[in-house]
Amino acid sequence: MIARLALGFCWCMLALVLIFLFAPILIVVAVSFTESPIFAFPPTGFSLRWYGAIRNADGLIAAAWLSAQIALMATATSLVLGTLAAIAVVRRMVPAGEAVAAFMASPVMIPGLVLGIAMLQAARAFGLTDAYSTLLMAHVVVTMPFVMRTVLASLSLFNFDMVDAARTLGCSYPMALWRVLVPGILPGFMSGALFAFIASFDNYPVSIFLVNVRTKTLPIQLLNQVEISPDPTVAAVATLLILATVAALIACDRLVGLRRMASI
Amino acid sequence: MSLSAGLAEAVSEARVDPDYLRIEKVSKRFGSTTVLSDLDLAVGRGEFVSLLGPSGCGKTTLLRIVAGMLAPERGQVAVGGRNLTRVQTHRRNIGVVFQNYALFPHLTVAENIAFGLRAQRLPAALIGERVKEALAMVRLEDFADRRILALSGGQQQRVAVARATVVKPALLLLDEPFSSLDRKLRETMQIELRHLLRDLDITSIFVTHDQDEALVMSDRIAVMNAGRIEHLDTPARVYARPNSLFVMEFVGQSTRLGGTAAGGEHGSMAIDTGQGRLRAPGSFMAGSAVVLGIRPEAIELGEGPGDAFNTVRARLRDIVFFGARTMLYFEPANPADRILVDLARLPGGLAPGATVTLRWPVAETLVFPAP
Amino acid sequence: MIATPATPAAAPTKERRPFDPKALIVLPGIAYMALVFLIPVLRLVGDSLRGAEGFSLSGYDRVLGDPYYVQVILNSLQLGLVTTLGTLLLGYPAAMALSRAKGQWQVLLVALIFLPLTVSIIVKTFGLTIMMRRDGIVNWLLVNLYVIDRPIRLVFTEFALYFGMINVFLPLMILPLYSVMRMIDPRLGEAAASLGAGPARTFFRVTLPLTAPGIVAGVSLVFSIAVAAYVTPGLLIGDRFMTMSQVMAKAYLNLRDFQLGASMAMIMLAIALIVIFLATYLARMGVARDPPR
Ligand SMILES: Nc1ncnc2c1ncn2[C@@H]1O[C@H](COP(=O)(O)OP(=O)(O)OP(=O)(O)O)[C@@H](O)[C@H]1O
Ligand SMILES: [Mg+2]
């Protein structure tokens, strides 16, 4: 009876906490839809007008093009350096593996702020001052720790011995690779690619320290934005963003089934 | 040993050509480890030979060079009187059965067994039609859009051998096939394949380190060990005149007993036991260690009729009962020997305990010098 | 997301092997690590350790000898705590239910608690601000549910901090306990049950202890953030309630102050540090003691 009450507590604890996650979310959505500029609650009225804004709004545009430039170059990046370091770690090439491994997925263990500071400092001693270029190695490293984790989660899953299963039956090396062991290993890559992505397209406290007036990423941007002059066409990007996301996710779920990347 | 039926067939086969697998001085080692020294190995068209050895001497290094998955340091191998040393795996149209059977999960059965054809770039109706006969012959007809997972272990094990055959290969390899396979649905599959590679004609060699399978299924069997192919033989003769001690204890179970040379003459010479001294065929020189080796079939109980017979006297120890045999232990007199006798009928009232006279002909006594 | 890395379970072999030239190719990504983070890294531990002439510890003297930078510490760590027994108290029960979900409905509610890690932070914590005005809908709540009798100034308060700092940390204390919670054996409740054990008891003596290695998981990925947050606590409360965050921020954009930058960001970095290896060799000791069955 008293197990029952507390699995009903349990189950009540749940819907509560589901309805905590999604207001702040629900709400920005809600409000972007707004007419008026200020967030009463409950909202009035119906427009697209903040969507509008976006357009005219200071550098929204050009900051959400750098940052999905970043994140997307970033993310390649680190996938190809991951993932040839992975397939050496996974096949024992390479001695102390497991050390390899945990180093290059060390960086998501660094407070955020530590890493820009770092990167800001060695940035300034080595003279690199171009703010894209040095925006863009850091990006790979905050994404590393994602590729890794992933890749080399599905690559020790894989059995190798199906490229030479292939390889008996007809195809050449890199063929083999190409129809094996890429199919294998997809639903590792492409969940590892999309938190990767995400990691570099929302971060903050590494691309503070990097940006310049010129060059700002969407989260600075965005910040920007709500301390100074927040309006609803903040509210209208982030609805955009989130919209991105769900479709991202969609996306991966048709290509590959969300279930098989959860699932690694 | 019923499946050795087709064995005079098979040896007139290979003897059309008998070296249509030539393995020659193939060595390799993996940094300080020497897994592979000099082994030669020759296998008749048709053939199907076991190689049968411990775990860890080789047998998948083997199979790896010759499949081309892996280079040897020496050495080369040969199918139909090719040379396929600098070929590569996929130039070599050699089949595999993996151990694990690596069946691709992300294709259904029949995408599987299309796969080699696929890669042949075949037109697809007679893709189409060559894997329905590949899943006619491995009786998997219903199975074609199923996923691999969804199958159980022996499917997966006829899918493997189905996609591996379908190519029409030059040569098959099999490393321990059955190995996860239960005992029951292994004996099972060991006749079905056996049959299945017969029909189709393809000459296979088969990895196990079980000596039951491999005198069961083999035309020959080569028996490996550190390194080399020991003894290659029909399984009758291996195990009935194995060449070396290691294969005598590697293949079937026997009587050993430990003794010194004493001289003799005529092929025949006497050994000092810690049974006493018996007799057995061959010369050694006198004062050099050997064991002696008797099958368990060889001995029977009582005094033998003459000089043709080995007779020592023993304790019987214990009685193991094994449904169509029983088996018998003794106590020798040295601990390092062992004495058992293997009888088709028990004879009422022996039981543990009673010492028993045991003789065996001196021509199947087998010496070796100790190691 | 667990704060364990992922290490690769392929058997291993003992032997030695010889130099493979194919294993150059971890030589890319290691390069790559080694330049552009361990290097940095590094040479921040330098810094901080650097004074007007060379080596000095005075970097550290200056922030642990004054009352001032004592209080942003003790700061941080009030926030990450606070956060954590928040997030636990929240998460445990919803967790626990999430794992008694049946089937489909399981994965789609974990979809859903795992759902708003993939919005942006920023956005998230601009509507929480929308939430916690004069006029939003926490106050509308408060009025109506007759806690308060007129709308309160709830933004830059703790408050509004802390109950931001939950919502946007929930997800990472319940997504480890429901990976622990799924294992365990509903049954093993109700054996506990038939034993004779009343409901408190085999909350502690059973369901607790089977639960405490997400509990660790947990507890030490949400405090490591939350100690370090920065975006969050900025918006919301401001510069009212200064976190080593904050500190660090300012010293590099606006004072140009490295040498306390570099000495809040090394103590920053050996709280994180610290709080993962304690939980990596509480885990460790777990594994040793109960062996997985
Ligand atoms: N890639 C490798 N690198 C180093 N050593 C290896 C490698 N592959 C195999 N070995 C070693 O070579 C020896 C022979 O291995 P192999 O796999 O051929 O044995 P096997 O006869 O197939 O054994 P099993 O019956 O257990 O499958 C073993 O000692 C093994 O540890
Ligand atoms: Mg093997």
Partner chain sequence: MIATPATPAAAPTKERRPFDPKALIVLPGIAYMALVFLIPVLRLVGDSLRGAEGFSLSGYDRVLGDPYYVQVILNSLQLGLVTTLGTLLLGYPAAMALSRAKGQWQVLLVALIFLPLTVSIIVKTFGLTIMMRRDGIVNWLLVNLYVIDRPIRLVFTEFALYFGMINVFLPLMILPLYSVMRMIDPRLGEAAASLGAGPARTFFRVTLPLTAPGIVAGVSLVFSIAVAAYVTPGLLIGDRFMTMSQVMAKAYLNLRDFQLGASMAMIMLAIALIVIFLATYLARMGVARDPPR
Given for the second form:
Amino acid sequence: MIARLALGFCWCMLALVLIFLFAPILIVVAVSFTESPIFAFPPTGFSLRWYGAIRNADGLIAAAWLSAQIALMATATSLVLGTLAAIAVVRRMVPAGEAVAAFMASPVMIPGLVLGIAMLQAARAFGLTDAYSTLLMAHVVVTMPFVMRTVLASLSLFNFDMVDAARTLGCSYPMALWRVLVPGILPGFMSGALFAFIASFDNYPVSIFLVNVRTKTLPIQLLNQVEISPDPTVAAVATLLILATVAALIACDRLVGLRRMASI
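Having seen the form predicted in complex with the partner chain, please provide the structure of the form predicted alone.
The following holds one chain only.
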């Protein structure tokens, strides 16, 4: 009897947590289809007008394209540098590898506002005045820990003797890495890439210090849109971002498998 009550209590808590997590998302999606010119829930009527209004909204398309560019380049750079750093730590190619790995995770632990101010002061000290380049370098700092930690977790379970075995069977060193190492770390690689892209695309506290009037990322442009013209266009953009995230998860599931990614 006590076991059943405990199990029922756990299921109730799980249901409450899921409602707490997904209710705001569902509300945003519902508001994006309203006919009302203001945020209103429950929505009145059904309309796609706010999705059509996205292309006419001032700066939203340009901001989304800028965020996508920065996120893609920051993720690609972090994948290369983070993977190489993880290999160096696991193979003990650098002294105090555990300290290096802990230091590489520090951008995640530091509050975003503090990191943003630090990046702004560093850019001024080095004479960097181009907002695009500064944003890209700052986002590489933000995304690097996600890649390194996930790849590091994959490499900790990988036996590098398998690479040597592949070489003895006739593979060249690059081919042995491609056929043996890459499949072994692919789940960590893909999950790190996904987390890094989302962290860069959605970043606000660091980006707010580095943008200018002509260079604004999507989160900052959305905040300006809410302040200047608070209509359901913002909800429509948010809904599209939710759908893009779901599509990315489905793609990762097809390529690697969410279970393998979650096991990292």
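Everything numeric in this text was worked out from a predicted model, so none of it was measured. Positions refer to the first chain, counted from 1. We call the rigid core whatever largest set of C-alpha positions still superposes within 1.5 Å between the two forms.
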| property | result |
| --- | --- |
| V246 C-alpha relocation of at least 2 Å between these two forms, rigid core basis | no |
